[in-house]
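Consider the single chain below, provided in C-alpha cells and representing the form predicted on its own.
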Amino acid sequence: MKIITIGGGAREHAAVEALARSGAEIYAVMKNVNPGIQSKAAKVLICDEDDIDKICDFAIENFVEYAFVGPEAPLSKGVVNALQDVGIKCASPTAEAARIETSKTFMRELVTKYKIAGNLRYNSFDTAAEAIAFVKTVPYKVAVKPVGLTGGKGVKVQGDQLTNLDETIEYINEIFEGHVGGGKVIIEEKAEGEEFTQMVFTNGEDVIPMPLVQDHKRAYEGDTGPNTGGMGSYSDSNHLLPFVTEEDRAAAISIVKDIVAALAKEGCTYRGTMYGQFMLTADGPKIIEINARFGDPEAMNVLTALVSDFGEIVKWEAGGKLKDEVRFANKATVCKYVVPRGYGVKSEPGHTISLNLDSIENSGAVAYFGSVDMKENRLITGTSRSIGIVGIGETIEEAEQHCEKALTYVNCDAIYVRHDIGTKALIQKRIDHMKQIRGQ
C-alpha cells in the first residue's frame, strides 16, 4: 500500500514504524525533520501540517492510495475532507466527524442527545460575564476548559490548579481576552477519580478496543507542576490497569461504541482512532474528553505492542474488509519523554541532543523521536517533547527498569524526563485512591 501520512512527532513516528514493519512504501509530511520518519520513507515534504494544498498536490503526485493523520490541528482544518475529494482513502476522521474533538461543546450535546452513559453536567458560555457568574453559584467544584483546540494544555480544575473563586475568574477572563481555544468556555463538574485511556479502532460501524493506558499530564514527580500535553504512560500486560478492572473497561467501550453509532446517526461517520479519555469513579468511568486520533503518548505504548498489521487496520478502517482479528502483545509498557528544560512553562529549544539506538534496543526499550529538528547534521530539541523511550516487560515494574536503562543512551544538557512514571510507588498510589474512591 502507498500511504501519506501526516504529522512529525514521536506518535506519527510510532505509526510509521507500525506502518514499516507492514511494508507500507510511506509517503510522509511534516513541519519538522523527524529523523525516525524519514528513514522509513519514500519521500518527505516538509510544510505545515495543514498546508491542504501542498499536502493533496503531494498526495496525487505520488499516487498514494491512502492517508493517515497525526495531529488534530490538519483534521480541523478539513484535511481528510480535501484528501478524500482527490479519491483518497482515510483512515481518520473528516472535519464534520472530528469535531468530536475539535469542539467540547459538541461532544457533550451529542452525548447528551443520544443519552450515552458517563456524561458529566456542564454548561458552555459564549461570554466571560455569564461563564463567571455561573462559576459564582455552581454548587459543586469545576473544570474550566476552552471550547477548541489547545494541545492538551488548556484545562484547569479547581482545587488542582485553580486554589480557589479569584483564580477561577482570571482563568476564565483569559481564555476570553487571549481567544484561548476559539475564546469560548465549556464548564465542567469535576470527577473525582483515575484518569485512564481507552483508544479503539473504528470503520464507523465496528469498534476494536486497544490495551488501557495511563497518561501523566502533569510536568515534574509527584504528579505536581503545570499541565502539559503528557509526560509519559504505561500499560500492563493484561490489557488492564492495575486499578481498573473487566467490568470497567467494558463500560468505557461501550460508551465509545455509543458516541461511533451516535455520529452516524448524524451523518458524518467517523472512521480512524478513536481516544476516550475517561476517569473512573464511585460511579464508573466518566467521560473527560473525546479525542479524534491516537492519544500522545499513549500512540507509542499500543503501537509498541501491536502483533497485528497496522496496514491493514488502516485499510479497513477507510472501508476495507479485514483479514484477521487484531492482536496485541501480552506485554507491559513504559514511555517515558525526554522533554526540553523548562517544558509547561518556558521550553529552552536548540540544544543538540544524540542517543544510542542499537544500546536503547538492547536495553529492551525502543525510542521515538518527537519535538526535534535536524540543522547542519546535529539532531536539535524543539519546544515540545523531544524523545520518547518506551521500555517493554513481561510487568509493569520489568518495563519500567527497562525503560530507565535506555534513558541512559540519551544524552542533552538540558532535557528533562519524569522518573517516577511507570514505578511500583506512583502506581500503588493510583490503586490506594482509587480503593479510596470506592470506599474500600
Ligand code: AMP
Given for the second form:
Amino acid sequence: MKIITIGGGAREHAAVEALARSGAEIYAVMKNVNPGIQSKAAKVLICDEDDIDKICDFAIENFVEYAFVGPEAPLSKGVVNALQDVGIKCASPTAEAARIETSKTFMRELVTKYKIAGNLRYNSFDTAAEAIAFVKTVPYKVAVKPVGLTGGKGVKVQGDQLTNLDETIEYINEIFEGHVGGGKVIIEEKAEGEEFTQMVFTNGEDVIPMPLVQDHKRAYEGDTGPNTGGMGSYSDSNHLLPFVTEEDRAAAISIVKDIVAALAKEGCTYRGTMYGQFMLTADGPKIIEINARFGDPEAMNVLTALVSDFGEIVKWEAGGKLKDEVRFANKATVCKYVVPRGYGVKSEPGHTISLNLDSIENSGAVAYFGSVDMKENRLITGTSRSIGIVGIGETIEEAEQHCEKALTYVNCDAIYVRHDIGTKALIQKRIDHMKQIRGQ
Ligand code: AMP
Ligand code: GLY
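Output the form predicted in complex with adenosine monophosphate next; the form predicted on its own has already been displayed.
Let us now look at the entire complex, which starts with that chain.
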C-alpha cells in the first residue's frame, strides 16, 4: 500500500515504524526532519502540517491510496475532507467527525444528547462575565477549559493549578482576553480519581480496543508543575492497569462505542483511532476528553506492542475488510519522554542531542524521534518533546528498568526526563489513591 502520513513527532514515528513493518510505501509530511520517519519513507515533504494544498498535491503526484494523520491541527482544518475529495482513503476523521476533539462543547453536547454514560456536569460560556458569575456560585470544584484546541496545555483545575477563586477568575479572563483555544470557555465539574487512556480503532461502526495506557501530564516528578502534552506513559502485559478492573475497562469501551455510534447517527461517521481519556472515579469512568487521533505518548506504548499488521488495520478503518483478529503482545511497556530543559514553561531548544540506537535496542527498548531537527548533520532539540524511549518487559517493573538503561544512551546537556514514570513507588501511589477513592 502507498500511504501518506502527516506529522513529524514521536507518535507519528511509531505509526510509521508500524506501517513499515507492514511493508507500506510511506510518503511522509512533516514540518521538521524527523530522522526516524525519514529513514522509513520513500519520499518526504517538509512543510506545515496543516498546509492542505501542498499535502494534497504531494499525495496526488505520488499516487498514494491511503492517508494517516497524526496531529489534531490538520484534522481540524479538514485535511481528511480534502484528501477524500481527491479519492484517497483515510484512516483518520473528517473535520466534522474530529469536532469530538476540536470542540469540547460539541463533545459534551453529543454525550448529553445520546444519554451516553460517563458525562460530567458542564456549562459553556461566550463571555467572561457569565463564566465568572458562574464560578462564584458553583457548589463543586471545577476544571476551566478553553473550548478549542490548545495542544493539551489549556486546562486548569481547581485544587491543582487553580488554588483559589481569584486565580480561577484570572484564568477565565486570560482565556477570553488572549483568545486562547478560540476564546470561549467550558467549565466542567472536577472528577476525582485516577486517569487512564482507552484508545480504539474504528471503521465508524465496529470498535477494536487497544491496551489501556496511563499518561503523565504534569511536567515534574511527583505529578507537580504545569500540564504538558504528556511526559510519559505505561501499559501492562494484561492490557489493564494496576488500578483498573476488567469491568472498569468494559465501561470505558462501551462509552467510546456509544460515541462512535452517535457520530454516525449525526451524519459524520468517524474513522480511525479514537482516544478516550477517562477519570476512574468512585462512580466508574468519567469522560475527561475525547481525541480524534492517537495519544502522544500513548501511541508509542500500543504500537510497540501491536503484533497485527497495522497496514491492514488502516485499510479496514478506511473502509476495507479485516481478515484477522487484531492482537497486541502480552508485554508491559514504559515510555519516558526526553524533553528540552524548560519544557512546559519555556523550552530551551537548539541543543545537540545524540543517541546510540543499537545500545538502546540491546537494553530492551525502542527510541522514537519527536520534536528534533537535522541542522548541518547534527540532531538538535526542538521546542517540544524530543525523543520517546519505550522499555518493553514482562512486567511494568522490568519495562521501566529497560527504559532507564536505554536512557543512559541519550546524550544532551539541556534535557529533562520524569524518571518516576512507571516506577513501583508511583504506581503504588496510584493504587492507594484509587483504593481511597473507592473507600476500600
Ligand atoms: P485535557 O486536556 O482535557 O485532557 O485536560 C488536561 C488534564 O486536566 C487532564 O489530563 C486531567 O488531569 C485534567 N482535567 C481535565 N478535565 C478535568 C475534569 N473535568 N476533572 C478533573 N480533572 C480534569
Ligand atoms: N497524551 C495526551 C494527548 O495526546 O492528548
